[in-house]
Each structure stands twice: as C-alpha cells, then as structure tokens.
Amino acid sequence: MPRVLVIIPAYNESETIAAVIVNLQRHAPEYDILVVDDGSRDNTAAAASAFPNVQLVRLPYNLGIGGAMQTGYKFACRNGYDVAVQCDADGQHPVDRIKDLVGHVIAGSADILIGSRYVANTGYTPSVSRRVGKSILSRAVDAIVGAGITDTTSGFRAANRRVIKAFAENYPEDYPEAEALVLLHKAGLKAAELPVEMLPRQGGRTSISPKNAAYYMVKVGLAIFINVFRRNGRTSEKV
C-alpha cells in the first residue's frame, strides 16, 4: 500500500484542529497525520498531541503557509512518503475526498491533484474580492502552465513523490499555492483538477482579509512573473 501523509499547517486554530483530525481519523484511518504548528500563540499544538497518533512538529516562530508547508513535505521527503496531502486546520476541506483525491495520484492522472471550487458547479460562492483575485491569477497561471486550472488558490490538493522531493528542495514563502504550479510547470510536473465542494470556516480567522486581499493579488502576481523569467534552478534540475 502507498504510504499517504496528510500535512496540516496550523497557526492559531484550536477551535478547529480536533474536529479536522477526527474527521481525518474516520475518513482515512490509514494515512498518516503531521501537524505543523506555524508558531501559534494559542492552544494548537496541546490541542494536536492529544492524539497519540498524530505527528506533531511545532515551529519557534511564524514562517507562514509556504515555510509550515515546506516543512511538511521536507518531513514527507525524508521519511519515504508516496503520496502527501495538504488540508487546512479551519475545517474547510471535505475530508472524505482525501481518499479521491490520492486515488488519482496513485494512478497517475497529474503529479498533483487539486481540489477545486469551480470546475464544476459545487455551490460554492465566494466574496466579490476573492472572486476578482482568484480569476486574476487563474488567466496568469493558465496564460504560464496552460492546464486550465481554475482554483489555484485551493489549498486542498495531494502530490505524488516526485512533487514530495520538489516541495522540499523548493516552495514559495507566502500565499504559495498559485505560485507552486509555476514552479511544477517549470519542472515538467502535470497539475490537474477534481471538483469538491468546500465548507465554510469552522471557526477562527482567516489570513486573507479584504484590507490585505490587494497585497495578496501584488505580491503573488509578482512572484509568478519573476518565476516565468528565473532560470530553471534546483527544483527542475533535482527532479
């Protein structure tokens, strides 16, 4: 059986680790479970090690979504996974599609399966500035990679090894996600999607507020066009 970790980046969400990793449990009992704590400042990872079977690592300060999950796939690297899972701690992630999404990994539809909101009409609304942001960097990313990846923000999606060993060697710092199918382009790693229905947050809050949505699009829109001129470097070469 391929060996399937499911990497959790958490910062400050001990209203809702417990659920998720309960919901994980039932779901996928067989995958393995790694909590990067991000430097919370709240309960999260007293919260995350009353599971006894659930890997803990806590991190000294705030590295952000991409360092928490860089983390997790060096973790994943090194300890010889097939198949690893990013899924969110705030409970939005369907997690009984966990098991979908690393089938079609295993059978090698793409190196990376994504969980999108919109390839298909899931009933998911989102707000008029998320919906702007995400159309902006669906056209960037499709206009680089030319899949036709419509949720490139989802941060739900499972990698096979090979992206496993990229991952580790090479991740974007902050908001990563459309970046990242750069970076797999770049390496000639195949990105697809599968359409999933999210849910609304469990609890907490979340990072991208509408105050910082218009960095988030700058910042993120830049860091693609740099990559679209940066010359191959370790992640294509080690692959």
The other form holds:
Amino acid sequence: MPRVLVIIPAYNESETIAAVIVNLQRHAPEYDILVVDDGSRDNTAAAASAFPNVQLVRLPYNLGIGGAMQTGYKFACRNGYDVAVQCDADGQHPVDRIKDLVGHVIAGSADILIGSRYVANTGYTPSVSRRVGKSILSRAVDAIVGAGITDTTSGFRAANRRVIKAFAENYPEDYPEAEALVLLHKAGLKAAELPVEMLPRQGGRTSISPKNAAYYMVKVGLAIFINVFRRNGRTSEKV
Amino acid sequence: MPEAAQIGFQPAHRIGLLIVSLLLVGLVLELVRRRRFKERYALLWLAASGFVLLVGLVPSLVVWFAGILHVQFLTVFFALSFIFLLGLVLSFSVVISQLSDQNRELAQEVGLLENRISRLEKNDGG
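Please give the corresponding structure for the form predicted together with the partner chain, as opposed to the form predicted alone shown earlier.
First the chain shown before, then all remaining chains and molecules of the complex.
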C-alpha cells in the first residue's frame, strides 16, 4: 500500500482549513495530512492542531507559497512518502477527485499529475485578465515542457517519489506552479493532466491581487526564460 | 600632461578632497575596529577611500586620464564613482539573495524540527 501525504500550505486560512481537513478525511481517510502553517497571524495553526491525526509544521515567519510548499515536500521526502498531493487550504480544490490524481501517479502514467481547470466541461470561469495572463503563461510553459498541459498554474497536483525528491531539493519561491513544471521537465520527469472542476474559494483572500498580476507575469516569464538556459536548475541543497 | 589648475581644479578643491578622503578612511578604520564590517567590505571601502585620497594627492592622474578620454575632470571622477557604487550594489544583491535562501532553509528546518520534537514527545507520553 503506497503511503500518500496531502500537503496543505496555509496562510491565514482559519476560516476554511478545518472544512478542507474534514473533507479530505472523509474522501481519503487512509492518506496522511500535513498542514504547513506559513507564519499565519490568525488561528490557522490552532485550527489544524485540533485534528490529532494531522501533522502540523509551523514556519516561524511567512515564507510565501513556494517556501511553504517546499517544506511539505521536504517532509514527504524525509518521511519516505510514495506520493505527495498539493491541496489548497481555501477549499477550491475538489477533494473528491484526489484519489483519481493519486491513482494515475501510482499507476505510473506520469511523474506528476495536474488537476486542470481548462479541459472541457469544468465550469471554472476566472476573470478575463487572469484568463488571458494564465493562458499566455500556460502556452509558454507548455511550449517548453511539450506535454500538452493546458493549466500550468493549477496548484492541485499529485507527485511521485522522484518529483518529491526534486522539489525537496529545489522549488521556486513565489508563484511557483508554472516554473516548477519547467524544472521537472529539465530533470526529465513527465507531467500529465486530468480535468477537474474547481470550486469557488470558500473564504479568505486570493494571494494574487490585480496589482500583483503584472509582477506575476514578468517574474514567472523571466524565471522560465532563465531556466531554459540553466543546466540543472539551481545548485541543489541538502535535503 | 595638463596642469590641474588649467582645467579648473583649484587648490581649495584639492584640500576638500583630501579632507573627505581622510574622513572616509578614518570612518572605515573605526568601523572595522568596532567589528561592524566584515573584512571583505572593509577592504572594498578602504580601496574606495584610498582612491579618493589618491585623487586628492595627485589630481593630475585623473586630469591625464580625462585628457585621454577628452572629457572633464569631474566626469571621470563621477563616472568612476558610479561604476564603483554600481558594482557594490550588485554585489549586495547577490549577498542578499544568498542570505534569503539560507534564511528560507533555516525557517523550514525550524518548522520541520519542531514537528519532529512534538511527535517524539507524544510518543514518549503515550
């Protein structure tokens, strides 16, 4: 029986985190859950520690989504998990589809499986500007990765051991999803996607404000561009 | 070699430059003495203040250089200062990036270790 860890990075998500955990434990009771509290100022850590079977890692200060997610991958790597699943704490990810993602990874159809919003019939309608930005970015990333991924920014993904190890060593800092795929591609790992229906966020606030959207595009674009010219990503760190 | 005075470099300018460079050298040495600097930055700043001192002592060096480039004395002086500061700021960006990487790893390590301690404590108690 493969061991599966669900990584939930959380920054000020006390409103929704408990519901996400309850939902996960209902749909996938055999999976372990790790909440990475990214220096929240609200009761996120307390809400998570109310569940005795949920692992909690509290970062001493806010590292941003990349640093928090990588903490989860380091945890998965050190504790010998076979599959790690990324799941948002705001309830947008369809937890009932988690076993489909994990199943494909265990079956070996890809090293990382992405739950995609843009494949037909998913009912997800982001704002126009975000849609345009993300589709440009998705195309750029897909042009490099060449795996036919339509939603490179989706944070709902399941990864096998090889990806866990790669991400534990090296993970992008902010807005990491698209860049992470380029890193995997350079490491010779295979990505695939599965259509899923995303839900509206259940509470809290999005980390990408319109103000940050331009920075997001430029930063990720640059990071991806530079990554193409790197041999093996950044110098690897000790895991 | 044109004389410094010919291009408007007065003795008063020279004295001003000497005073500034001496103050700079003194400040840098004092900061090193109080261990406020890492040695590598101390050397950098000592070199910079040494350059200002040199210009104050032998302005004709810069005048000669300005003559080669067909520009004014001050242009050379400011251009060199600008290049120095640019290099310094670039090196700071590199250092800050390294520090923030190390900082991130440290924070992750603290979080993971705390989790491990609380798991060990739970096992001890139960």
